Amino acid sequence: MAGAGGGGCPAGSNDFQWCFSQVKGAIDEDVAEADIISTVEFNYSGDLLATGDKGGRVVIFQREQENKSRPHSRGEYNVYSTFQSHEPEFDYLKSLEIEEKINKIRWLPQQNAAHFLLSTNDKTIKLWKISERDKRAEGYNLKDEDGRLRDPFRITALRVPILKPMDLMVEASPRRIFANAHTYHINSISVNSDHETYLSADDLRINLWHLEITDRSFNIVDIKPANMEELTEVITAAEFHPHQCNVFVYSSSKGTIRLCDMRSSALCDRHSKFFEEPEDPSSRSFFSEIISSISDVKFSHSGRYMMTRDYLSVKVWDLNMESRPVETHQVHEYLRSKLCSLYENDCIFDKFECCWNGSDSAIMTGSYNNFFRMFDRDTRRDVTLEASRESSKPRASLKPRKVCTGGKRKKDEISVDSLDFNKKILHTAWHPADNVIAVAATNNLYIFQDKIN
């Protein structure tokens, strides 16, 4: 099943080719830990693309306008702004280092000329304003052009400052800092559809914040038991419904999803819906509980469905049916026989994310060996593609890859034993309207788009 779909690829009902567009990042073999990309996120229009890394930096790319003189460079993304979002800290009470690594970035809908985004590390969430400045004021009364203060007694005339053009500057400034609300590591942030509030989730609690209030948040979910020895599951991801501001979901390490309605009570410990697929007793093993842990949950743009990613599969759930998913797509079933070695090298605990395309007709998620998978929900076709510098010639079509699990290996297939588990696609993003995808492969960001002849 890994790689069906020929040269065409899921992205809706029409068959087309994905082709290489750009790659960002150094080619060095020795990758610095700080340069590893830890999150990728398009803004609501898709014109900006933000990445966060383990060094606490945020890099924002802006999509260039289509250029008639260079038709092949349509919609390229170039660096717009780079800033240090978080610094390493030390918790003296617990004698713990707090990493600067950016866990999540979430854009706010654009209200004016400036852009706003939320970024978080393990403990602290920050609201950043990204704005442009292309004019500067000149002709001050109290200071000279070089900035030195003038002697008030020598000022004989009143000047009116004027604005003069200057080179474009993009400034990133922290507008709010939301801190000291999480005992455990933050794994999710999600902006509400009311555009006034957002949630943040750690292993045991979910908090609700107002974007204007930094010193107070409301605890809306708390699954911490009185005795920590009785702890059986943790929260792995949480997200607000895209249209209903009172509804959110959170997933757990036991493979279950709870949908909560904030209208029912202030503390949403009692869920409104509980989504769980019955386990097949015949396939139970030592690793069953580990691989059933959900690493990501995403609502569809329509709000009718949600998608969850566990270690081996991605599932689509109808919000009206709690008993089982309406679709189950195997991402890398060929790894089921390798779970023992994946457990020994800790890869079994990798947290893969997943994303929808703009029309909810296709989904994408990552795998190992820099492979990523796409599934067309209409045609039930799927494809395996690779983010590789070897196929990084401009507009080069991506060839579908296939993994051979045993027996005779065909020419274009790769053996499951030769997969590189250090190369993994954990973070992906799909443009909200166009067939443009961003794929993070260690310290490189690959951008692919549909091939237009």
Given for the second form:
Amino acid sequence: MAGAGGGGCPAGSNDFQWCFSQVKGAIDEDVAEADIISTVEFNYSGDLLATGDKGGRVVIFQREQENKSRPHSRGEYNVYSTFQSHEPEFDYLKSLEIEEKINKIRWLPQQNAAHFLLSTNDKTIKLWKISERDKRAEGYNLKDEDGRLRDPFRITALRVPILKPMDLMVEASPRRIFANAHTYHINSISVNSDHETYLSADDLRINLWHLEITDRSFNIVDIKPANMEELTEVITAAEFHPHQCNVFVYSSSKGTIRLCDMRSSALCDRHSKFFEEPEDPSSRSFFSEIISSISDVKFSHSGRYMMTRDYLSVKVWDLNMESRPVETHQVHEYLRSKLCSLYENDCIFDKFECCWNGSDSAIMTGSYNNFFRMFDRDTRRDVTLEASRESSKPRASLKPRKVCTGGKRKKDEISVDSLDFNKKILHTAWHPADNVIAVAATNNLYIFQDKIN
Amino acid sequence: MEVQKEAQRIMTLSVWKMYHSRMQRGGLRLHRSLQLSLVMRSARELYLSAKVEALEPEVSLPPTLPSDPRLHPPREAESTAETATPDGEHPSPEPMDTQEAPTAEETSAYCAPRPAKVSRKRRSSSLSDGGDAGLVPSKKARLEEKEEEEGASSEVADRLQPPPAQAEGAFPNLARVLQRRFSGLLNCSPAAPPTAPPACEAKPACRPADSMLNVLVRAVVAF
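Other form of same protein, the form predicted in complex with the partner chain, not the form predicted on its own:
Following is the full complex, with the preceding chain placed first.
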């Protein structure tokens, strides 16, 4: 199987040909708010794919082993486990309801037969253990097969229980609950490369946790001003470096990224590096400030680069250069003239995520009308694809879509005014090794694969 | 004029968004509030600069100092309150005027400093001339409301001479609530306990009144 998309293709070409693989979720037009997917994440091997939704549920899909009789058909993802991670809560002190919506899921590297993941809502992070049980003990002395206790006086002989195979059961149990550490809404969690600690970030603070310790966390960033009326920016995302366990970055609502080194001081309020692109005065507009807010930051797998997503673009930064990004990709520049309408319908506040492919040669992010965009960093080519039921025939190739920005609309193009802004793709994930992508479109999860030539 | 209207429309819209965001599940979102306040500030600056251009020969404006971005709802309410009408140079109206209809006033805020205290004194004397004992308590309340309205406006310059806030025509209820809340808040002890409950971090309603601006902040937050 081709690895990162370059294997079986003509030399020099990194073109993907994406085909529909699967879609998960109900087809109803009426979407229940609780079913809206709020996060998608592959685990380290890519065999497991987790989704979280607004109803506080986590659904984990597992990739089936490849079928030898159909070598060209890669493994499908089927439901492996479903559980309720978070429930709605009420903060009596502030008279506020705490939403059960899962903001982020992050997998831990697998260390034994069980799988572990962290899931978080606005206030509480939970460590879940997902384990398989395929045997059960039979022949207990003190209880019957159906579990009823036996009358001790009736027991006349002793036997050793034996393990018998049973239908596979996948159990999810909460192993740790990390609560009461965040006053503001948690927007990110990130597992450290030391596999022992992780960070959680809210609007104003970042805390460092040890996976074994739930009653204590260290505050490593605090940007809360003494006088809240002087607040000018909030933290929007944070992530640990993939290899250097002392380095993490956090992005702000002002479009800046700060890289911090935990070795320099206990409280990392002073950054080690500060990434900011000077604003282009010609593109300054009424809504400039809010569209420059960074909604997601992701390190490349190599650790050399990081990518940020703001409302209209994706930027790739070289960690060695703070003055400006090395690449800027426009996601939907045609929306720049529509910012006022997007402010009216609240779309301007949408927080899009972005992701790298396994080899860091391509990046992907979502847009409106169920469109998502892919940028090939080597060939400088980009493509717009759509996640729709219409193009959901097995192994059907996805046709590139095009948005017409003005003038004559060509056939197959869609005009900006026809875009459905209720169909937004905020969450996407790319398999860590293969060219398999998961795209969350409201309550549906689409899985696409690259066709092997 | 178009620019002014558009800026005003955006400010109105922002107030509504601020108001409705308080009803959302999960409570007030800090980031969103901050973004709304940034838009409000930009709209206000745009509105003011458009007004300056319109009124240039007549009025000399104090420099619009770069305001501390205020993330709280009241920033938006402030601006909306002050933007209703184009006319400047009117003396601050009686609070009762504000309740009846959006009258032209507030832009006196941007005129040369008005001695608010002096005008209050004048008014009180005119009221006491009426000789109606029943007016005295209400006079006090009205004065307080007026003072609050004056505080309910924009930035740094206004700390010195707070211009009266004007009830936005579209939000008569908002204005009435603000006025009610102000009088209540002014009676609050300024020495709030330093160890405020965590609730105060998200909602500054509990914090002591430092200035008239904070009064408005708390009013709308409570609202």
